[in-house]
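Just one chain follows, in the form predicted on its own, and it is written as structure tokens.
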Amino acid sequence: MTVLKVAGIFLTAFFFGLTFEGIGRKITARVQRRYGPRWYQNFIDLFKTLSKHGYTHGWIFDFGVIMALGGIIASLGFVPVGGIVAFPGMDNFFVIVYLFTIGSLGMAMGMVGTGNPWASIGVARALTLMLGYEVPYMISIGSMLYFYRTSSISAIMSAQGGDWNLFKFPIGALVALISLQGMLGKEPFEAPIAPAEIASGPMVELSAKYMGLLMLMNTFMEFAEISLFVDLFLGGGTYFVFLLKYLVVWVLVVLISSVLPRFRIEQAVYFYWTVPIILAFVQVFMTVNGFVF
């Protein structure tokens, strides 16, 4: 039964993750007064890249890419998706965050192994940006975990009922949404890739099947991160209700990304360590003193 649940989560992330990405590309194009690609173009790109033989830079490069994808896949397996909990009692927030770091470190290892300076700069920016958004994100989520006295995602979902944490912890939800924008690498926090500045950063040395694996990793990562937001702040829900909430959050992220310019890396980190972190501490103060809506 566990195998079927895990398969259901991965298939959901694969199909709806790529589909919503295609819808996001379409929305971005229309906001910018372009026509944009078809919604299923991501499926074509993924299968085309995976079918080709790419150039490798050695076993460290190969292992890094596999480690990055494996870390994200492991993280996704513990995230409740539309009422599907693959590992009941083990869907711990801290376990998921820990497994996320494996994916990030794998990507860093693989890209540094290429020897390309643009890839190394992109990875350095990604890790630096992580120091920016992780601090306010963990503080805001930590206040919620303190309130519920548990770090189980499914337990927090059940405790919400019809009263979402979006309304109980509005400041924390705002901080989490701002942090989510950075986690997804969307403007104004697209510093790690910055195609006009550092030649696409980590992606510069990836081609063919390696690019396909990176696209798959990015899809799973986006699905896991947005799913966490939906579970923690919007109460999760049944399968189709969950997907509807996911789509609403994704469209909001895409719309914000479509109309904002990109921060420089120092501007992005400075921003996260000022406004969001102050708001996160305000949420902690309110939670500890019982000021919960």
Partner chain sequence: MDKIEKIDERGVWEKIADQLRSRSMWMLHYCTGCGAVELPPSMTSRFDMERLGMGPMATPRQADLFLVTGYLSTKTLRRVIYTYEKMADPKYVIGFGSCTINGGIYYDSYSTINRLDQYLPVDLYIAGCMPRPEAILNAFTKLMDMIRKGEADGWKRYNENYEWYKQNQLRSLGEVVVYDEFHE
Given for the second form:
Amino acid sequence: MTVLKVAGIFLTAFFFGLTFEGIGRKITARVQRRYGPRWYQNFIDLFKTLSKHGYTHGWIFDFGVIMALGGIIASLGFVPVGGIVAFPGMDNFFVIVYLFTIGSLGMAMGMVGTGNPWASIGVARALTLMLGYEVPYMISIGSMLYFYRTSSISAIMSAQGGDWNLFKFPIGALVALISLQGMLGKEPFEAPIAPAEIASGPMVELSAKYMGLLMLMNTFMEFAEISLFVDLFLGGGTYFVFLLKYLVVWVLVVLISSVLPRFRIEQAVYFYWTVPIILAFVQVFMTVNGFVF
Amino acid sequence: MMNSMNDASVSQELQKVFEELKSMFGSCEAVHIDARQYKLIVPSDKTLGMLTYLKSIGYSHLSIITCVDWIDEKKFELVYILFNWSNGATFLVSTFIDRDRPVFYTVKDMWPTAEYYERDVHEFFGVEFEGNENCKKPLMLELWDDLPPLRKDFDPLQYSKEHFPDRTYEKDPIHEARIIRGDIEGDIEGGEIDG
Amino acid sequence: MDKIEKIDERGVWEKIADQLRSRSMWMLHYCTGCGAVELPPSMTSRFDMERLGMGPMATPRQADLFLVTGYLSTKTLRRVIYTYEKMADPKYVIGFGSCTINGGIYYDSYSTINRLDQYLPVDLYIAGCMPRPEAILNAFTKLMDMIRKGEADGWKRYNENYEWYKQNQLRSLGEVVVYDEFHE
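Having seen the form predicted on its own, please provide the structure of the form predicted in complex with the partner chain.
Next comes the full complex, this chain leading.
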């Protein structure tokens, strides 16, 4: 049964992740008054990259790409998707965050292994940005874990009932949404992959299959991150309700990103360590003193 | 500052500069181009002195160093264009050097940017600048093995034909275009043009 | 001239892959010449290249389609050859504007090449100085058609006739090595 559930989560992440990305591209296009690509464009892109004959840059590069994809797949297995909880009792918030790091480090290792300076700059920026958004995110989620006295995501999900954490912890939800924008690498926190500035950063030397695997990893990562937000703040729900909530959050993120320019990396970190971190502490103060709506 | 000065006061100032130049460098021919632009033609042994003097009185912006090939007179003309930011006046300091032995002195110690203008002139005209040791490095033309290409005795069409294979056409469009324009006499192969 | 009937050597997987490749072309534009101005209109809302699945890519490793716009001097041709060889197979080249076809107005220049297809396998040329965005879009749909039919095989020709291409490159360039004194 566990195997089936894990397979279900992966298939959901694969199919809906790529579909929603296609929809996101369409929305961006419509904001820019273009017609935009077809909704299944990302499937074509993915399979096309897998069909090309690429170049490797040594075993450390191959290993880094596999480690990145593997780490993200491992953490995705623990994320509850709607009613589907693959490992009941083990869907701990800290386990997921810990496993995320493997993916990021794998990507950092592999991309630096290409030897391209743009890749090093991109990875350095990605890790710096991570330092920026993780701190307010952790503080705001920490206050929620303190309130529920558990770090199990499915427990928090079911404890909400119809009364979403979005309304119980409005400031924390705002902080998490701002951090989500950075986690997904969307504007204005797009500095790590700035295509016109550092030639798409970590992805600069990726050809063919490697590009495809990294695209897949990116999709899975987006899926896991938004799923965490939906589970923690929007109450999860049954499978289709979950996907609907997911879509709403995704569209919101895409709309924000499609109208904003890019922060420089030090501006982004400065922003994260001033406004969201203060808001996160306000949330902690309110939670500790019992101001939970 | 620049805009507030009218042409009359600038020309007054320039007259003063000319007088001083004449007293310092003796024969100095000044060609009037427009109200704020003059060309000074100096002998090559006095050029560096004049450039130093002009830099010290405010003509400190070196816009470009360029070269003209006077093949019939067997001379290269080096032109240093100096600009003054406080009154907007420009001096074109020009000097003639021997075309068969094109050697001059570098000014890169006065203007660091001059290094690249000098390399450019060296590459396209073959003028050597003593003191600029980077002069011989290729700047734009890598692996060049022919005459410097902007000399008048260099034939670019022939070089192009030797090095870059061209498409062959049954018709020669350039020849036909010349006939149509009336530059040369002749028939257009293949009969009339439609329309 | 009689058209020689080409035999389609592709297997089933290659045919499927070509369908995918034709619908998702990522483009690298090498705009040292003039063509850079014509591309933004074909990307933005007027002509919207993305609806055909195309988009600009930042690096040669990721790109499928190489747009060489305008004239190429010998110095840039060295970089272009480097860039082309960095791209992953299958890759397609579009020569853009009359300068890549026969040198255009630079036909007698000492530093610009006359025919791009002597040095790189060009799948398609767009004539014009410069071609309008309509012509560019037309060329893209034509190239997609060629990929689906298996006619856009420039990358195979480059691998098969590598000696010939290399010989031409050496004849015009002396050597295909990029010297860069600023990054030594």
